[in-house]
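In structure tokens, one chain follows: the form predicted on its own.
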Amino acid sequence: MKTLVHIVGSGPAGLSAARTALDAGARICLIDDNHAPGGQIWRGGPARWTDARARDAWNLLRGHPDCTVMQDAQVIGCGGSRTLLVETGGRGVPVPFERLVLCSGSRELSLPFPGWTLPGVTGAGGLQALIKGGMPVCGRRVVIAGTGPLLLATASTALRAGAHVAAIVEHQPWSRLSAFGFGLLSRHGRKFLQAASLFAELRGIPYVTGARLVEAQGEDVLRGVVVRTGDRDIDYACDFLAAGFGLVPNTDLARALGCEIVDGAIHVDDGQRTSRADIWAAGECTGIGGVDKAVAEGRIAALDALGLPPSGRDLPLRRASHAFAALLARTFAPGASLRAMCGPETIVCRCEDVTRARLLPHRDWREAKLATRVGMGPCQGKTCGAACAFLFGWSHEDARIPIMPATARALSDFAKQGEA
């Protein structure tokens, strides 16, 4: 009988793992909460993908007799050590596994600043996803601010959709960006060419460096943005503000399954195996590094899960992707000065309207939760938990089931199945 590998997530890491496992003669079950494969990086579905790796993997998976795909299927936790609790079609379905590869990706790091809760303010990746999902922005004014390469990618997406990009505001100074460029040129030539191509596409758009957000302005909806560079404040009128400060690994399911988390990411060994012998992890959930890292790790994870060694080409590709990830982290890690964006009356927890002033007297995440309800709203700390880690240094490593909002019907299904 063929070995069955379950994979959670159909982004670059998940598709790479799935293709590798099928090529090796295994059966796979691919579980994803989106209606189309591709994850956040390849979002858009097979009809819109431009990356040949995505198309090739999906062409192999689609209709393959050994491939089961569960789209629109959200893993809300685990029941026991080897069963995933999956909500699909409004029903709760337990999915037992023997070998599991987690490719749960990442989520945006949202840092609070005055006005960040106004309609029209999104994350940089969030705006990109909305546009790819069909939200019209043609003729609308967009400001993109924060730090990291995602700002350029979002600007490109908005520009191609017909938006007027009023400015790209990068927090890092030009000297650091120049060093990043030299780093790309010396060790990551293809990435350098991609960056140069993006800059060429975005020529003519003001690119403000060494700057930070002061506030988003508006009464009921966003009307403009104030940006500070040096001692000077600049006002931009806009309809959308995409604020992006990087990504944080999504470790919710790994924590629920008891996998070790180190420095905010799933800890893995050279074979991408987690601290559990039957679970592997790949992609952004093991550390932020982009599509090449995800593809390389997904392949190695699937091979190791099947007891197969990596090829001579796999390990150098992973080393190169890790070197790029380290360069990204050195260049674009949010600096401590960004804490100044969040004033005493700035809301930190959007679900429960908890301000920074209310959080300041507390010593840690748990104490603050008990006293203020921070992190106890619908998002369960998925946004404000990372913000509090940045602002106050609080660890946020508890995971409670369900890890995602679930319907009462699905939870009832699980309860009935547990009683049977």
Second form
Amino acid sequence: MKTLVHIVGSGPAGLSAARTALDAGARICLIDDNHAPGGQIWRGGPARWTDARARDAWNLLRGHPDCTVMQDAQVIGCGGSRTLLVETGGRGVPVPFERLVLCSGSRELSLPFPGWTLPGVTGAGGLQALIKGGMPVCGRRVVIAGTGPLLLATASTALRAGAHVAAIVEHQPWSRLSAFGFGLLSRHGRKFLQAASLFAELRGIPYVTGARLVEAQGEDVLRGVVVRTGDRDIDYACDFLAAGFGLVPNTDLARALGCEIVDGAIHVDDGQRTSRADIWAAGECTGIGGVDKAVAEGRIAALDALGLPPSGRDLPLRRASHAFAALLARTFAPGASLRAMCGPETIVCRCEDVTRARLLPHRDWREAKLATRVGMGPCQGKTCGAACAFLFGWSHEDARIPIMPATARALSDFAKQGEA
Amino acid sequence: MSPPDLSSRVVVDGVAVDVPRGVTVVAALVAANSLCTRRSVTGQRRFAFCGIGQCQECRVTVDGCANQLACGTICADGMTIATGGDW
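Following the display of the form predicted on its own, present the structure of the form predicted in complex with the partner chain.
Full assembly next; the chain just shown is listed first.
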């Protein structure tokens, strides 16, 4: 009987783990909440992929007799220690596992500023995902603001979709960005070339550095944005504002399963093993580092889950990608000065419309939740939890099942099957 | 591969709109110039924000089924989409 490995998430880490496990003679079950494989980096489905690693993996997986793919399947938690609760097609399906590889990716760090709840304001990765999902931006004016390389990637996606990118507004000062450029050039040549070609593609678009968002403006819908650089305010008229401040690992399922979390990421050892002997993790959920890190870690995790040693090429690849991740984190960590974006009347919790002023008197996340309902709406703190951690230093490390909104019907299915 | 110009006709708050096949409900809303998915608890207009099914801002009613995420739902021919923007 072949060993069965369950994998949650079909982004670069998940597809890489799935392909490696199949190659090594295992059976796999790949569970993904999206309608098409690829995660965020390879979003849009196989027909639109340009990365050969994605195509090769999918070509092997598709129709393979030892491969089960559950698409449009949302893991909403776990029942007992070795059963995933999965909602798919409106029904609740318990999925027992023996070996599990978590490739749950990341989500955006969204920091509040006046007007960030207006229709037309999105995350930076958010705008990219929406455009890849077919949202028409041709001829629309777009401003991209915040910090980190995702701003450039989003600008490229918007430009290729026909948008008019009015400006890219980067919080970090030019001195820090040029140090980052030298760091890339000296240690990560390929990344430097990628960045250089991205900049070449974006030439002509104003790139404002050392700046922060002051306000998104509009009555019922976004009309424009004000950014501040030094003591000067600049107004841009725009239809979409994409604001992104980096990514945070998606650890809700890992927490629910009892895996140890360190510094906001799933803690793993050299074999990508979590603190649980039957669970591995790979990709952004173990720390933000990009596609190469995810691919290498996915392969290492799958092999370790099958009791096999890592391949020789993956260890140096992972080492290099971790060094790149550290450089990214040093360069683009959102500075404390960004707290000034959030005024007293700025909404922090979008689900419950809780302002900063209402949160200020409270000592911690738990007390604030009880008093204001911050983090208690449909997203369960997935957006405002990290924002509150940044604004107030509150820890928001609790995972409750369901970790995603679920239908009563799915929950009742689990209850009937004795799993919930 | 199907030609890219194949379209689906969906109805957004009573207005028919043609969108390319395979796009999300958010794409249909923007095509229909309807930049509102729901009203917040204090009555403000909201629209898709995170794009990846985390923030829950883009929930709409699809074919009578409430709380469907517009960013993760693919348009199907004949689909009826109701936003919370009209009240």
